[in-house]
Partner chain sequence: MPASGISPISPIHSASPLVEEFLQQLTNGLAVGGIYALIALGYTMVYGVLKLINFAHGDLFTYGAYLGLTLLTSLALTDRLGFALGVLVLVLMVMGLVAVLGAILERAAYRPLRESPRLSAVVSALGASIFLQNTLMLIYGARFQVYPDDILPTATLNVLGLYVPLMRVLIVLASVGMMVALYLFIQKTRIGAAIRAAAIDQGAARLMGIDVNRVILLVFLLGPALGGVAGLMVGLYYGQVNFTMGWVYGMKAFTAAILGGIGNIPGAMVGGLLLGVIEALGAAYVSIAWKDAIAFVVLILILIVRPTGLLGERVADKI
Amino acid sequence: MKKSLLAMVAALSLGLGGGAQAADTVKIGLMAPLTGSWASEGQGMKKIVELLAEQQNAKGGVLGKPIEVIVEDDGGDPRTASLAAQRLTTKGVAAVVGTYGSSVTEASQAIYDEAGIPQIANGSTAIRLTEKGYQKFFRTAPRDDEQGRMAAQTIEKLGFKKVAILHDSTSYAKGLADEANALLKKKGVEVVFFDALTPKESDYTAILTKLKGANPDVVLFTGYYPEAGLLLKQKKGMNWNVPFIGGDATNNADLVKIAGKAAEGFYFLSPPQPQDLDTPDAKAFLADYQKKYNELPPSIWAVLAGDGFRVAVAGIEGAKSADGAKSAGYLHKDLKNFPGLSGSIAFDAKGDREGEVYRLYKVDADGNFVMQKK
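Could you show the structure of that chain by itself, in the form predicted on its own?
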């Protein structure tokens, strides 16, 4: 009996010790596509956030406590994302960074809002995400209406008169396609094709044949990089040389791996590539990243996840509290000209990032992404 009692006391004290130890960290969640079609983005997000947490902990963490990063894989799928979000809400996180993909982020928004947890998305540009009134939702990525304006301006500047628009029916791609379509028509540019493909297929020759039949001067594709790479490769196989312009979701090094030499001449819109970030902070961090992982981040979206982490830490520090309402309030009202890796960051009342971010890139003969002069 005494042994049983002692065992119970020992188990209880170990349990209390474990709980106390857990309370001695500030947990920040990361929701990212570690598997699936967008896995390279998710892996880049994880590497950046974990490195930033390591560096922040070397400086004393936040609120005098070390930061613990809690990672959940959303698989780049809305259904998986809702489960990942539910798991993170049970793990005591003070904020969540992520995710990549507007429809995936959208599946998690209400879950985090109901739990009172600030969410800072990094690769989700659909307009409607910040039109719902969630006061704890923020994003370090710009919005599709800004990208739509840039797309229309670029097409006009490059002198194209007849445009085909192809999307994939996701929240992001359809929203950007609609925005660009309306703006191009206002500018007097003829939209000769507007339709969607089905993501994750292996053969797009049928939709490419329809596109070719519309005889456009240029194709604006607003979907993601896996499909863009295949379209470029299969377009070249058809000996169809029409130029393609992609939205910011085509910005990933895997585009060139998929398309090969067919990627040459492809234009896309994006916030600046990691190698084009010019602040001292960004240059120093990217040098640290390259030293640790022997590579650069896969795209700017992983960097924007890093900015989401830095912003989450700034909110907790500024509010002097890990309480979600207090840190979100600080981000809305008091965070101004924050030195992000991708440039200055501030948020408007909706949680959108303020300021112009987009640039035009072109893929050269060696598969490099080259920023075009304004």
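Numbering follows the first chain given and starts at 1. Keep in mind the model is a prediction, meaning the values are calculated, not measured. Heads up, when I say rigid core I mean the largest set of C-alphas that superpose within 1.5 Å between the two forms. First, how it differs from the form predicted in complex with the partner chain.
- A two-part rigid motion is described between these two forms, in which the smaller part turns by 14 degrees against the larger.
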Given for the second form:
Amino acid sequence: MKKSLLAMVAALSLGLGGGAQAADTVKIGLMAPLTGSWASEGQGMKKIVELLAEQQNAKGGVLGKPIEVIVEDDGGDPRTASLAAQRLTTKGVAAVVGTYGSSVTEASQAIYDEAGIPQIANGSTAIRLTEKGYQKFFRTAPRDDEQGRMAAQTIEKLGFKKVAILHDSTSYAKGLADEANALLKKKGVEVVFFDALTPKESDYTAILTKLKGANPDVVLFTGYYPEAGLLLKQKKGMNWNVPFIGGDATNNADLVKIAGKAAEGFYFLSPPQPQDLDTPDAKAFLADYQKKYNELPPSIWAVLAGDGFRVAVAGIEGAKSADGAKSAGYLHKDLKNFPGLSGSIAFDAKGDREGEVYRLYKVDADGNFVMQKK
Amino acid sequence: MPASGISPISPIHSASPLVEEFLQQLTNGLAVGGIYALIALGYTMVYGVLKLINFAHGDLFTYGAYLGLTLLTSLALTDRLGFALGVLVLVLMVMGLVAVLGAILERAAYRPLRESPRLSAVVSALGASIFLQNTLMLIYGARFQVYPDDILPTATLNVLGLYVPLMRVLIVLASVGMMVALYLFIQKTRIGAAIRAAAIDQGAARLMGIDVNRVILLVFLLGPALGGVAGLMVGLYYGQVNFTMGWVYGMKAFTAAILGGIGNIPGAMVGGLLLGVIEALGAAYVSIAWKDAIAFVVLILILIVRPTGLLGERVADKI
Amino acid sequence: MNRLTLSVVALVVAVLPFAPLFLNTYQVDVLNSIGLYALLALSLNLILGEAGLFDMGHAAFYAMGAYTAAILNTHYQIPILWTLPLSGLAAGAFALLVARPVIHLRGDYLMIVTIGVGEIVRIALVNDVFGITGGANGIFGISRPKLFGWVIRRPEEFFYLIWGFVALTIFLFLRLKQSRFGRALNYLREDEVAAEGSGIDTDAYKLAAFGLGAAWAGMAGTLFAAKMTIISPESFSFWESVMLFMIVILGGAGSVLGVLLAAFLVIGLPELFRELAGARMLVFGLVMMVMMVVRPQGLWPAQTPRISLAALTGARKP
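Would you generate the structure of this protein in the form predicted in complex with the partner chain, following the form predicted on its own above?
Zooming out: every chain and molecule, the one shown earlier first.
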């Protein structure tokens, strides 16, 4: 037995090998939560990036070489992410797409930066990620402060006077809630409730009962779609007809699946969905995705990973080099009005996405997400 | 945290808003607690007989929810048999399947470790839990699975000005009913007596002609069956199921079992309902964000005063 | 220990210091991760393995140390490695404080209390308790450690810091195991009543084990904070405590070498299974289960000290 154990340890140390082999491909890394709580996002990211790589390769790849996508699981956890990042750096990737959670991305930023690899995050909206001066960090996701501004604006425009804000204590939702809270108070809108629910539970009636006691005109929920779906459903079960506004993490097809009819009238903010863009790229992509996987992309975040991949390819093509510094330089300076799946893309000096990205959506009686006029 | 101002609600209700909110929160807590209690029974029964904390029990609960969904949608039971009969058949099928799963788990992961240090079985249970969870993820995918939402009656009862959805009442009644049935089974039948005997002293029970292996098997059929039904009820009522849900519910149920005194069947029921109520009232009157911490603080305080839980025997048992 | 194992251990000890020379940065970083968890698991082993106290909330003490170090470093600019003793003290003192009223609880009841403490600490961190933990964002901008004027930055450099600390820990804990204190802990783990009857103040010994184990976890937390430069509550979840618990039991409770071996497996295997992508945790769970079933006493159980009869009778002769 002991011998077999030792054999296992030996196998372990060997198996961790498999260093960089010099093949004639351009490697693009994808760091995504394939396991753990955000596995559904991570698997969506993987599907989209693999599909796009396939299509790009059919068109001849990049720099005349086929693209090889190397996917590493970050488990939605900072420590695993730092290992995934180290692993990708040893595989000679030209750029990395990902990842979803802000603190998970943060744990990997320095590693890619020191290795000279451009990183394009897709779901990480925390403000500080682009405030550190990393020259090769980009994100296709908008920042929390922009969304906070948009949320406050929307609430004011729709004429609500008493707002309840509910988040879920994740850094994303808390950040957005704080941002919106400060702006609303400045605008003179009364915030009658501010607290956090515990994600991943099934019964939120206790919280809804308390919310109802505060008697708001509208509830701003900054957390994620599973909880949003349950809140809507259980709110309806209580016969309470207050409108809900959600942040972009509620933009997920499963929201309507969970809430059913109760989703009708729900507002949320989000970058435009591919089906609402009239660019041929977005339309073709959506059709191909449905054809290949027989479903819609799980969320806008997965689509933004697709945009990250396209931008990475554009950077390499534009710079005519797989060198990280060159392609990052191209993305900063020369990439303008790039037709992304989520609208036009350009990056500012910090690596943030330029332009106003957010739109207001409303769920109609059939459960469709309908983009509202600006 | 800003104080949540209680504003006047329409004057139709006779009770004052404060009392009404309290009662509403109490029913909210009881509904959640009923589910905790059902799952806690599985923990406590296994513990009673084997002194093992079956950390994979929460995942059996998840399997109940997923199996229920698959059977419901593939067999269209409620369409063919009507709501009441359809759900009844569904409950029986889920109970049976999850019970078999529980028995397999016992055979594969716990029986080989019965004579080993207790904690080895705990680690085996944790491994089994990871395995079961990820198997589900690979089969169904990581996205949320959703029960069809048009099969349940949506009636809402108006009891003294409180809105209580009919389904909630049914769920509480069903869980209490199952718990009472189990209690009577353990207390009044010969098989129940065998289970109790094995829980007190396996060696002596064996000498009295009780087949302890069969008792253990039975416990691993009953506990998972109840856990599976709890999963089905959560799926039916809340509508969404996820492959990691067993981890959250399992932890709560384990807490509930300890709160009531692990190994003690009425204790699991009391502990489950109490934990649900503590959570609801903690969220309502202290802080929503600190809800789970409050529940644990209450648990620790109770354990300081009563070291073996509310209804646990106070014998200095060997550990 | 037979000769084969002895030679393998000697080989590993001889080769490990040179590992960074022939491994790539990723592989070295996996070793760093293993080293950190080995430290944590060794500290838990003191509580769970030596004293037999079911602690499934060890991440709380780890978090306590990491946050103490991070706060002292970012607010008061104290060099991160100087905070080692302070974070150890903070974690140890916190452990004594929470363990004091519950130390007499029986096994599983103590287990849920430690789980509860772990969750309370995590929730407190998420909710930005006292306004100093940064909430869910955590604390970022922790400075790199400096040792004798050398800034430790690359995984290869951390390797020597972490594994140096592991080596020191192994040395100290092996000594501790053979000391009067260590033997008293083993005694009360095997039979508390008898130990008490022999004049051992069981509560005091249990508390001491708890405090020492927690303090060590706190120091491991400092190293973690120094390595990551950002810490957030999700690194100290219940799952971390569960992994540490699995490492100790899988290795063989009370066995220093077993715990080290298990740290290699529990942290290393998910990395080894990376090729399996989404299925890697499934295989990992299965392997855990199978290893436990095959080796119920742990992979490398602690040896019971044998005293030969001859020595005993010899001692009795005048």
